[in-house]
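The chain that follows stands alone, in the form predicted alone, written as structure tokens.
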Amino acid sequence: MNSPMDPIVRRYAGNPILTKADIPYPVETVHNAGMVKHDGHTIMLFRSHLRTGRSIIGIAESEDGYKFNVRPEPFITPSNDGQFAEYEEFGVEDPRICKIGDDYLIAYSAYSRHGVRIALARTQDFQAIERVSLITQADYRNVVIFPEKIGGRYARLDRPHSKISPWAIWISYSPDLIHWGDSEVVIKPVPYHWDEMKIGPGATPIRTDQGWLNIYHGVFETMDGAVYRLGVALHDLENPAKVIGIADEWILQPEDPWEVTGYVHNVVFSCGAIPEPDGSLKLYWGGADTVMCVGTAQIDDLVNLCLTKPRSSQ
């Protein structure tokens, strides 16, 4: 248990632990990585920009999550084949990746002229990859999958634009990964807050005694631009649209000097995080839109966080 003077999550030091320095091919940023545990080895999907302005995955290996291996070549570049290859056409960005039964997906941004939408691919072993489906009309980003079926379907939190109610969180559920349905909004900005502009899914939702813990990232505006930073919240193990609890206060923003100037300055934005056996978490995030950083919490703090200290309204 942290005390109330300690950082929530404690930055690694050896911070950033991947840059464009150790891509063996050339991209201007490593950034937005989804992460998972496969065979023993911390597997890292990174985004990065090339120099045309957009973007790829690429992948890395690590022995202990912290020193990471870079493949030689991508692991996800924009498809030349059908349906695909429209609506992958300006890039593919941001992945997260599940593990159900011995497949591991792959949720991941697909930009086109026709907008983002989320793409759904799988593979069992990181070395061949199976695009699945085009699984969101445009626009919407940052889909994360529960890391099992509830209630005998697939769930899924999301983030679509609406100019109505601005970026919030839903859920959907669907039978097969391919239709999705029964949506609804779960978490909405609050107002005044640190997270009044957007909020959005982050990692691959963490199972939990108490609920299932959501890393979101929530912005607010500010005269000098906008500030992204990564919150948490519990959601019910049986029926994850009931919000038990959402901590008012963020658990990390920018402040290393990589995470407050980059491609784009103040970011932090996370779209992986491990649970360790020892009830740690490695927590994952991109530093300005720019470099990799790891850090490190206790997944009880952060479970305590949204149960003691949980905001008023939303």
Contents of the next structure:
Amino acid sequence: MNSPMDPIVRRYAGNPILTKADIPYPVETVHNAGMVKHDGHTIMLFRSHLRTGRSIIGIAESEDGYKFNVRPEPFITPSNDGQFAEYEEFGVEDPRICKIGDDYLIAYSAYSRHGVRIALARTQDFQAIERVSLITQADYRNVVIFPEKIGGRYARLDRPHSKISPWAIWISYSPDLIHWGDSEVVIKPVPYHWDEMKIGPGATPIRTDQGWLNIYHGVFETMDGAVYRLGVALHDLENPAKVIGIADEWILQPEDPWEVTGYVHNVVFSCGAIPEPDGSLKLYWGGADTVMCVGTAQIDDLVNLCLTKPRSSQ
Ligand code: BMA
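Return one more block: the form predicted in complex with beta-D-mannopyranose (BMA), after the form predicted alone shown previously.
All chains and molecules follow, beginning with the one already shown.
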């Protein structure tokens, strides 16, 4: 349990844990990594900007979740084949990983002259990768798939891009990972609040006894540009469209020098967190779209924040 003086997310003293200096091929950034445990190792799929300004996805592995070894080759680069080539022309970004059965599903942003869509790929071993489908139209970002079927269907949170209403978090369902529907909005930004400009799902939802823990990002526009922070919400286990509570306060904001300054200033952005058997959580985030960082939190503390200090407006 954290005391009122402790931060709810404790930054690792060795941050940043991965930078462009660690990558054995030329890149300018290392950030917004999807995370999962596979065969006892922690897998990190991280985004990097090339010097063209376009992004690719690399892979690193770790025994302890802090020290990562980067593979010599990137893991996902824009496809040269058919439909995927058309929609990945400008790059692949921000992967989220979900383990379901023996499959690891990787949902990532596919950028092209047609906008940004979400592509879904599948692997069982983080060696071979198979592209499954493009699962949204343009413009969508931030798809996280729940790590188990709910009511017999796959479920996901996502964030359509809309200029009419503030960018909000939606839920959709699918029988087969290809066709998605029954969509509805589940969390909206709150006016004059740290997430007022836009919000989006971050880490793959984490099952707790009290509900699905959703670590999301929220953006606030200032005179000096946007500030990206992280917050938490709790969704009903059987019906995740029902939000039990959304913490009023953010859980992490840009504070370290490599979060405040970099490729994009004032950004902490998460695409993955790993729950540990002892009830703790390793939360990973990109700092200033430039480096990867990690911190720890108690899952109970995050759940309690949603339950005991919720926003008044949902
Ligand atoms: C969002 C996405 C993220 C990025 C963030 C801050 O729109 O592009 O990949 O981390 O902006 O630049």
